[in-house]
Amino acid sequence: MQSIAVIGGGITGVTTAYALAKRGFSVTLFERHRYAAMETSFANGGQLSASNAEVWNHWSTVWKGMKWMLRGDAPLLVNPKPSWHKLSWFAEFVGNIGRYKQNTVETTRLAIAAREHLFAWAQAEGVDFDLKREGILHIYRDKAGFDHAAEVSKLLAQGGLERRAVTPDEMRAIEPTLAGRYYGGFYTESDSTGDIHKFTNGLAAAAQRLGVRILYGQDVERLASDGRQARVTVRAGHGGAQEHRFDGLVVCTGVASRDFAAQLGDRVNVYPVKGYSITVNLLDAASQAAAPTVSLLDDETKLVTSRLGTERFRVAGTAEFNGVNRDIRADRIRPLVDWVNECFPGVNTRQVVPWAGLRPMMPNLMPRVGAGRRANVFYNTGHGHLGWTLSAATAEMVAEQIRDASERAQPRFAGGGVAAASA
């Protein structure tokens, strides 16, 4: 049986661990946290949204970004300081423009594919995440928004999705809660939402039943590899560093990626893209009745919305290039909870959570997926705004590859083990 360490135990870490435990391998999980899922996969939007596949790659988000650059408030924020790493991604990015089409196609295959390993696996495992399979409505307040989600729609159809125009007047049969007017909206029923931080820990649980080995509160300082044997370096609390042994290693650690990317010989230009959320808890009977059941997205405010059981409401969005910060700014969460006094003007906003995190993203948003220049280095990273929609796909495609790559090196992949060494 074939040794593999994985990286980071956030969402696409514990996936991958899964997906490699269930083809027989002996698998290592590192988390630095005491817990999984303690950063980027703590409390995103909790959508699982193939109808929000659309790359960035397009001129519109170039001309916001430049028009917003000055509004501290603005859903798309771009500090002006420059940086050598926040060039030659937006190089990269305006690049890949051209594949926009192709692109966001691509990605609502992978995203209608891994919902259907994510849902089995979740009711094989008995993971309970406060899964709601209500569709996610998208509302338009002009004509302007609303015919280039018209556009959209043809791409994902292209990508296998079906999603449908409606007018206010079904949006409010969809959702009774949501106040103000609108142009209209796009509904995709197969759509649903659920609590990222629960699956991931509820999926770790299963993996360690399935034999993986999570080692929590283990700083990874190195990884390196001669293409036969990996070698993973961690100080773990106050103690010294010690040295790992795999046959294989797969990187699944979000914007730390790029780094260990260049101790590995490769190139994973991976930039951290802040997202902010609140977890308005609803108090009382009437916040809970005021709050909706079925899931939003904003397109002209970038903000998303799902309920999580009875009590709690997540409304997350916004972008931010701003380098590895991940400082709560106030006035960036104040536009969330105006958003939902707007919009929801029953729902008391007395107890909001506030959060920010750090999505992990490729200059043409497409993760990197597969094996990288060592024969036994793989990445599973890069996910940005769709890291839990695409997760169980990106988890099935490099478990394959590597049982693919550990089938073709026997015997050089085998018996590797894991040794522990002092360093």
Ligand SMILES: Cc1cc2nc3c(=O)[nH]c(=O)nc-3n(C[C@H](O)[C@H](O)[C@H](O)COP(=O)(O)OP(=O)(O)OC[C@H]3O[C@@H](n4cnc5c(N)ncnc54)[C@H](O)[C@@H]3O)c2cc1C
The other form holds:
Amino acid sequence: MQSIAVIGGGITGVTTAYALAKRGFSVTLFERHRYAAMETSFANGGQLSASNAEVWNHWSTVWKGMKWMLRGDAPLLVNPKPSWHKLSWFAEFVGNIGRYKQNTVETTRLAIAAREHLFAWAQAEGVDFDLKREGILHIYRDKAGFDHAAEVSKLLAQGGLERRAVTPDEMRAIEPTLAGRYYGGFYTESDSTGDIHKFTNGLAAAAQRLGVRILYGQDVERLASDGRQARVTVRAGHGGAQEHRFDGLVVCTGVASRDFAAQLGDRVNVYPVKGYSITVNLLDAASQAAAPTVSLLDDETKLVTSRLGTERFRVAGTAEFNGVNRDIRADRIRPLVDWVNECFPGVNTRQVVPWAGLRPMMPNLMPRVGAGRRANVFYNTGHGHLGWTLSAATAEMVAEQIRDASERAQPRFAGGGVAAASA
Ligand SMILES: Cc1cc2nc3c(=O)[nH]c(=O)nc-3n(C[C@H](O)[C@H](O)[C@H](O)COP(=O)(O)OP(=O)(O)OC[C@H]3O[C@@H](n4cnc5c(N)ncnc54)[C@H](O)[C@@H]3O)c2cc1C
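Show the form predicted together with the named molecule, please, because up to now only the form predicted alone has appeared in this conversation.
So here's everything in the complex, that chain up top.
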């Protein structure tokens, strides 16, 4: 049996480890935190949203972005201080505008494929993650937004997704708690929501039951490969290091993937696009009744919502280009709370838990899935704003590719082992 190291214990790493274990690989997962899903896969928007598959590479995003740069409370914030990383990312973003339609259709297909695996795994392994299959309602305040969404619907349909236009009256029937005046909406019945942190931890336990060795509290310092043997060097006490050897490895390290890829001779231009969420604790029966159960996406404010069980209501959004910075800014949290007060006035917002996370985003908004330069190095990373939605499909894809590669190169794969190395 071949030994594979999976680096990173977020949603992409855990699903990858699980999919590999199911195929009979001997898997070791390295995660620097004490638990799975403590970074971007901790408190995201919760949406399993094929209906949000539209990639952002569109001229309208660029114009909106420029307009928003002048407003402090805008959904997008760009630190104007230039860096090569940011500039190269934006240049590639614009360079991919020509692939907008193709990539939107492809993302839709991936999102639909992911559902099947994710639901099957949760059921087979008894993972409870507050799954709610009540659809996602996109809401629009003006005709321009609604008309653009109608065009997007055509692309989603090409990818196999059905979503329907709804009138303000129909919107009220779908989600009676939503206050405010709207031009119209689009409803995707087949979409759903759930708690990514709960799911990832549940699946990590299932992976362990399948024999995956999960090494928590392991800060990986360096990755290397000669194409036959992969080496994972982990920081050890007193400035030391420990080297582990495997037949192959998969990089699933979220926003750290760019640096690890560089160590392995690959370019994976992930940029950390920061977002915020609040989790409103619905403390009383009145708040529980006044909070929505259908998931929403407000296109103007770029906020998404999910109802997690009876007692939690999650609201997430905003995009900030400011490097690896995890600070939770009060002035970026405020608009999320205000939005809840405005759209769901019956919800008590006395107790909200703020959070910030970094979306590992590729400039073409497509995840990087597959082999690197070296034959035994693979990536499943860069899922940006849709990692929760897409991971089950990309984990299956990369696991299949690794199986094919290992079958092709069977004689080359040797056994794994551990060796100590000094720093
Ligand atoms: C505000 C917000 C809202 C979002 N809403 C949605 C949504 O509604 N639907 C959706 O589909 N997606 C959503 N996303 C995106 C989704 O959350 C991410 O795409 C996904 O969580 C990324 O998972 P990951 O495994 O790539 O990264 P992570 O979850 O960050 O996992 C990477 C792991 O690698 C580990 N790691 C890194 N470096 C090292 C090292 N040196 N040694 C050891 N371990 C290391 C980290 O500790 C981490 O656990 C949202 C994101 C944000 C920020």
